[in-house]
Amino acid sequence: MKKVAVLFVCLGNICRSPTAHGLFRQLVAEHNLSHCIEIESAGTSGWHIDEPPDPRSVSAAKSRGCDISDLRGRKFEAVDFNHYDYILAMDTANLDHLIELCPAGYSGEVKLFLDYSSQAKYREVPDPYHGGTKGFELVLDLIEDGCNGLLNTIKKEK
């Protein structure tokens, strides 16, 4: 399998995208594919550069056996298009921002992360930042499902 690079993107890179980063990293490791799938996350804003994920995201992920405390926020940069095969937005606002920046001729995928989900109720991963614990649990449910679909797609395509 050719090395594949995946970038998860949300607004601040402290809730949704680091959760996807951590859960997908764990899933990829469980399938012994860490050597051929690179995973990163970023935010379209620069608000939380070098900051750890939101403590509620860390706690929620840990409750499902996934440690994301080592991740640090970074801002999405246009040069990311030169490296990543899959650039996956958590919601349509961030997807629109990515599409605006996308250079002509980019051969990878720029799409909504939940396009890989098996459920049909949610098209976007809702931002849990201003909500309570249930919001973080929903985010985990959606991301776990999307990660499974993404891994299956990568395994089929690459």
Contents of the next structure:
Amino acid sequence: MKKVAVLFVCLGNICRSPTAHGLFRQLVAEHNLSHCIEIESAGTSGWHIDEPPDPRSVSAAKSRGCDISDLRGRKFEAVDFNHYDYILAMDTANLDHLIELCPAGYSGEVKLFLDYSSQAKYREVPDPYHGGTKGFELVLDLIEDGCNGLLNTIKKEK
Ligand code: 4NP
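One more: the block was the form predicted on its own; return the form predicted in complex with 4-nitrophenyl phosphate (4NP).
Following is the full complex, with the preceding chain placed first.
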């Protein structure tokens, strides 16, 4: 059976989407579902191709028991629509970019990642790149919540 394929997308692919990639990978492994769900992340910019995640994201994730240091930046490509079932943007600017590239007839989900979150205060994961530590903690809080909702949805839908 084909795995359910999930792609998290942000701008740089060094802060938000690799955090979601790593946290969701860990959650899926904890639920013994790694053989059913494959996970990737990408940036709509090509600014950080092959780079590791931002050290602030690595240490924030590590403080919650999640190692994301093995991940490397890559750019979102239109061919990703041929493979991924869930293409989830961290904010509306990135979602708009994805929708522009989305072929007619794409049968998967292209939406905001926080559509799967249980909280209603944030629709977008705020870009933490130019801010301080607090921003990275907020990213983790929102992403943890979104990952739980996403996994529950995939279990129901697939
Ligand atoms: P991300 O954050 O989209 O969450 O990876 C950013 C990373 C880098 C830049 C902007 C946002 N940048 O301007 O290089």
